[in-house]
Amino acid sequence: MIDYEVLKLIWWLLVGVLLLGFAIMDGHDMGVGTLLPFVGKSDDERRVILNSVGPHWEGNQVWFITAGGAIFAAWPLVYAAAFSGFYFAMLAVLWALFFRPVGFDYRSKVADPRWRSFWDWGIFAGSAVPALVFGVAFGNVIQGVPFHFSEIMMPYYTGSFWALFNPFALLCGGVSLTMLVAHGANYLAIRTEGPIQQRARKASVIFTVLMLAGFALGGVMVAGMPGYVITSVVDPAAAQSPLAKTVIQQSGAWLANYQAYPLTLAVPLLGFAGGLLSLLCIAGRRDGLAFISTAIAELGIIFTAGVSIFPFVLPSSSQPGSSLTVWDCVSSQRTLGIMFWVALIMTPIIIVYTSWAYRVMRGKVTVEHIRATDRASY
């Protein structure tokens, strides 16, 4: 059997991983579903933009789903922690995404412009405010949720709802939303042509340039804030209860991994280098690679903010105390060495499948084929 402490890093991993394949996957499907209303200016460049993603949209829902299921499974204190303290904001997610499969499946059944217009602007908000909720609860975890765990470990929750929208976490918002959308318009640049496609590269600079712009105040940001430090001497092995230790405050404490491990900083590096490599691809027309390259600086970006807080998973605020570490929020050695090896095989075929569905589906969608398929096209 694989070490606790090994796997307890090891799901660490995996758990950012599933967000990131969240990101590239269904992130691309968000992006051109907030690009939907701006980028075609005609119902018939609207159902092209929806046919682009049309055959794999619900398929990369399984990365929403399985990280999702991971938190649970993997680490149960932040799930019950995080999903209690967001849950309106969670809520919020939910509706917006209700949008999404009726937008798709129904949007186009209607002639009536009234009808599709309506439907446009819900898959809009069932695309642009998961991902910028999101960010938003990103934000606040690096800034620390105000939580705090009783003697028999239930959480408690002293924060509002709207104070969850405060400027950093609002900035982080952005920087999740405007990634995804870069991602969503290099996509579309790859599966459309003529007007569509010079709108999505010119979408695909703008949305990059406010992604970099947020990335990096973010990262002046972080500087500034107070982080959290664990103080006392305790063996990761006996720290099964997140109260059996101690946790301050400390200024610039979200970067002495950093400095304590310097090949790190190339973590945010990729952040920056993915997406000036997407300025310089869509320059240079070359769809693929920028696509390629959206997904390298959600690589960075993401993992940027897990590494910043490490071992941090979920700080709290107003009792540092119960601060949730990679160490002490997980579940039990055999129920995250099974799922393990169920994620070892299972992740492997997800990814060769999906990568079959896009060989096949392959190819520009154009008005053309869309006025040729007019009832067989979202």
The other form holds:
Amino acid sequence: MIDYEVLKLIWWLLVGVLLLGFAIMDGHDMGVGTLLPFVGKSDDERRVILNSVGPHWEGNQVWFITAGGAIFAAWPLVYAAAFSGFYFAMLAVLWALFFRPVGFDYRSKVADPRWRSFWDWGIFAGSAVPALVFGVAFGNVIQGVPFHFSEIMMPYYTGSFWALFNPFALLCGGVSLTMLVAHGANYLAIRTEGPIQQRARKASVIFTVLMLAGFALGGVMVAGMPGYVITSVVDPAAAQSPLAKTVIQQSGAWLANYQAYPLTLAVPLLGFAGGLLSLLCIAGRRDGLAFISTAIAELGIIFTAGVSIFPFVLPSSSQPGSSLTVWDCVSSQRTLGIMFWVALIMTPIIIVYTSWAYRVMRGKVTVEHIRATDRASY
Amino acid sequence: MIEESVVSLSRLQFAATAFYHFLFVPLTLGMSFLLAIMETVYVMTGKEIYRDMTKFWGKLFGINFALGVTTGLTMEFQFGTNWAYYSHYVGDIFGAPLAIEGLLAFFLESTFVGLFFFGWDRLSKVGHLSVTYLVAIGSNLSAVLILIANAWMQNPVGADFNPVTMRMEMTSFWDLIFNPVAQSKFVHTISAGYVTGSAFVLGVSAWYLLKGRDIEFARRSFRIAASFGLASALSVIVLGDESGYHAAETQETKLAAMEAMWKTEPAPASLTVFGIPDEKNRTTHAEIKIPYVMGLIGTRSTDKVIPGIDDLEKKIAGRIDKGITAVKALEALRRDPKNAALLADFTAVKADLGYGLLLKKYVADVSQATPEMKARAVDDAIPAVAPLFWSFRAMVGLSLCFLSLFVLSFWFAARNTFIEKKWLLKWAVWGIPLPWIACELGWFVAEYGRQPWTIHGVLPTHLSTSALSAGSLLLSLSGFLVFYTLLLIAELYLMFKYARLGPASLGSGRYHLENATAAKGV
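Okay, that's the form predicted alone, but what's the structure of the form predicted together with its partner chain?
Every component of the complex follows; first up is the chain already shown.
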């Protein structure tokens, strides 16, 4: 059996990988969905946009579902405390997501323009709201969330719903949204041509610049923000209760990992590099490379959040001792071990057949194609 | 302590969202295999009509699938949002099949469902057929895994309580996966899905036949649905009986309540076919009983006794007393975690910890529980008899109704005379909703019968929720009801629209009203 400490670290990495998988895969179709009403000027154009992700968005969405399931299995305390604490934020995400499956599948089955316009905005909301709220949630996690556990480990959230939407969290929401929209715009540039492609490239530039600016501003804000430090001795290899440790708030603590291990600075740098590279690629009409670049930016940005607060995953601002860390929010060694092997075997298989699906459906989606397959297309 | 109203509203919200979800799941399960069968016939015979059948029924499948996905999203996240203590307490075990479901089943199903709809012109015949099978396999695999998770709630095997982390932890993954309850539940549930899919295709085809349109198309669809439906209906009933056997082994309280067995009968017990259970006087009026049958179903023997409610209550009262000791021992151990003697004390009684927790509904310090509180906890431990008794009988009655529909449909399909049997076709049309009702009743029996536990014998429902306010829950529950009802209306609108359009909706020019010959079905 793999060491418990190693498994805990592996699962930190795997949760990151699943979130990244979500951002790269579901993220691009959420970006496309957000751009839909703006980039598509006519019904035909909107159908081109919808059908560029039509065969894939369903599979992509499973990254989101699986990330949720994996957090349940690997970090049950995070699943319990964060999801119940962010109750209405989670419901806003869920309710917005409702519009996606239905929007995609039902929109073009009725010709009435009001029906179609309704679902177009539904898909927009179903794409933009989750993209924004995920960032807002991350922004709150980085600042610490007002929650604590009772003696029997019942999580209590003591903040309000509206307090979630503070300036730093909104900035993180903005970074998350612009990141996914820029990524989606690059995808759209690959799969379309003519005016839609031109508009997609323009959107890619605008949203990449906004993302970079937001990410930089976020870095400045994090530097001046109190972070959290564990002040008791923790044995990473032991099964433990989060309540067994002591934690304090400390200014500048979120920069400690970068100071202790300067190599980790490569992570935020990847975020910037990916964004800049995407701008260059779009300028040179290399849409495929631009898509890879925004994926790299997503890698950098998501892991920057993780590395900055490591080993914390859900710090508590109201009762720091209740904070969850990578050492104490986890499942048992057996469960982590089994789930590791399942993920190790299944993830490559999933990547292979997903790639095959994209290969089968490759090529530009055009207005002529949509008209020719009117009844079969979205 | 969590307010009673929060517990009730959380249960109501879970029940409502789960019932909505299961309006769409059985049709997905059943139709995915029917589509695979139709397409197999197409690939083997090369007859275009079978491809059109796959495409047309696939369209209806897609309309249903969209809402299955939508309502399924809620299920994946609701444990965390609304059942936070449950998620903490059993996430170590329960989370695993859910995560595996995503990795093994949802990815497969959802990746290939896109190719099923959009890959017709891009894949070879066999390539597309394989995609269709992968969708069917994916959706059925997801049923396996979620039923493993659910079966663990009914029969929590392969797990043990860890006082350090204050939760249940997995001791054997294989026990979890090969839970006998999971196996019978799986086959029973997917068969119910196949029945639902078959009844749907059978009923819609019968409607075309009654209207005298798209005869060739409808005749072939009817035959496939009749054969697949007959096999599935038999399987549902046989495996339903197997579920009964496992309930007798693992959930005596559910079985006793469902069968209104107020008193233990000498083995082999008789089966109450009909009666009017009277909770107050603990008796069933106007009973019609068949001797021996219950004993045979429940124990597969003629000499083993199935305990009635009276004996179960005595047993539970004893476990509650031991449970009080367990709760106190755990509290002492939590104050002094390194103390080996306290650990030994707790380990000796921890099997009854859950029964001690039942009292937490009435008193924070369980050692202060009065005899009256204990009596109420014992009473809670037996689920209400009448709702289970009636739901179960209604489910069985419905299953016999659609079994006879499939037997007759199959019989007349084999003799090729079903088109003239207007009464049979009408029955098929009006019978479309029956399997849905039976499915929902079945889930009601399974989950209401599990009360007062979320994890049978381990974690009481009243301790499982999140620390939310009743106001928040009212708001979220209303939100779900509004969204789901609107989405359901949109779904039904499109379902009726496309079912009425029929295969002509494919625009191939071969069907009803598309040209004169097709209208006659020649």
